[in-house]
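This document opens with one chain alone, in C-alpha cells, the form predicted on its own.
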Amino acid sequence: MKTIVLTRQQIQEKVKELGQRISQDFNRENLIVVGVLNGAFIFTADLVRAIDLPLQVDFIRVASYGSGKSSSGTITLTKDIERPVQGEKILLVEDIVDTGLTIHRLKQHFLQHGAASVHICALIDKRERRELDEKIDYIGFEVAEGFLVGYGLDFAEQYRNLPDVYHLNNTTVPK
C-alpha cells in the first residue's frame, strides 16, 4: 500500500508560493540560488522558475547518508558551487531539513566565504530529529515523521523521479 503525504498539485501550489514570497523579500535584487544536490535538484528547478528575480543558479553537493535511511552524522562536501559568493545574496534550497547538520555546515561555509547573507528554502521541515535549530526562511511543507521519497528525495539513489511525495515504509514502496 502507498502512502501519498504531498501530491503533485499541493508541491505545484506551494512553490509558486515560496516563488512569490521570495521575489517581494528580495525586492528586484540579485540573487544566487543554491540547490543542494542530489535531492533539491528538481525543486530549484521548479522554484527559481517561479522566482521573478534577477538570478544565478548554481549547485552544492553534501553526502550525509550513504544508502541508509538515517543521517551518518558526518557531512561531507562533495562538489562546491562554482561562482564566487563574495558580498552575494544566497538562497540555499534544501529538499528536507531533517536533523539540521546539512543545512548548518552550508550555511556556514558560504558565510565563511563571505556571503552577505544566506537564507534557506526548504521543501519539508521535518523536525522528529533535529539536532540544530537552524532557521529556516522559506517552508514549504512541515511533516511530522517518516522517511520519505519522490519528487527529488530518495531511498539509496532511488525514487527520485516519483510526481508526488510518499512515505516510504519497510513493507512498501511506489511503483
Ligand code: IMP
Given for the second form:
Amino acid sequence: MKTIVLTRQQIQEKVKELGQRISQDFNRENLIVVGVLNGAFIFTADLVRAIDLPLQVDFIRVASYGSGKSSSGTITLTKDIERPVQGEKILLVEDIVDTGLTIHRLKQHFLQHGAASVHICALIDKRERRELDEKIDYIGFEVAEGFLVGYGLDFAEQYRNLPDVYHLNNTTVPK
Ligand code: IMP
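Next up, the form predicted together with the named molecule, please; the one we just looked at was the form predicted on its own.
Full assembly next; the chain just shown is listed first.
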C-alpha cells in the first residue's frame, strides 16, 4: 500500500521556484548540471527547463542501495560525467538525501577533479538517517521519514514512472 506525500502540482510549483532561485544566484554564469542516476532523471529533466542560464546537462551514476530499502554504506561510482570539470561550476541534482553519503562522496569527487564550485540541489531532504551533514544548497521538500517512491524514486526499480511521490507502506516487490 502507498500513500501520497507530494502531488505533481506541488512538485511542479517547487521545481519552478528552485529554477528561479538558481537562475538568480548564478547570474548568467555557465553551469554544468549533473543528475544522479537513476533516481534524479525526472527531477533533472524538469529542473533544467526551469533554469534560465547557459548550461550543460550530464549524468553520473552511483551504486549504493542495490534492490532493497537500506543502504549498503559503500558508494561506488559506476558512471562518471563525460566532460572535464576543471574550473567549472557544478550543480549536483539529487532526488533524495538520506544518510548524506552519496552527495558527500560526489561533491568530493568533483572538487578533487578541479571543479570551481559544487552546489547541491535535492528534491527531498530526509533527515531520518543522516550521517554526514553535507550542506544542501537548494532543498525542494523536507520529509521526516519513510521510504518514498515515484517521480524517479524507486523500490526495486519499480514505481519510477509515477508522477506523484508516495510513501511506501510495505516491502512487497511488485510484479
Ligand atoms: P544517501 O547516500 O543515504 O543519502 O542516499 C541517497 C540515495 O538513496 C538516493 O539517491 C536514493 O537513490 C536512495 N534513497 C534514499 N532514500 C530513498 C527513498 O525513500 N526512496 C527511494 N530511494 C531512496
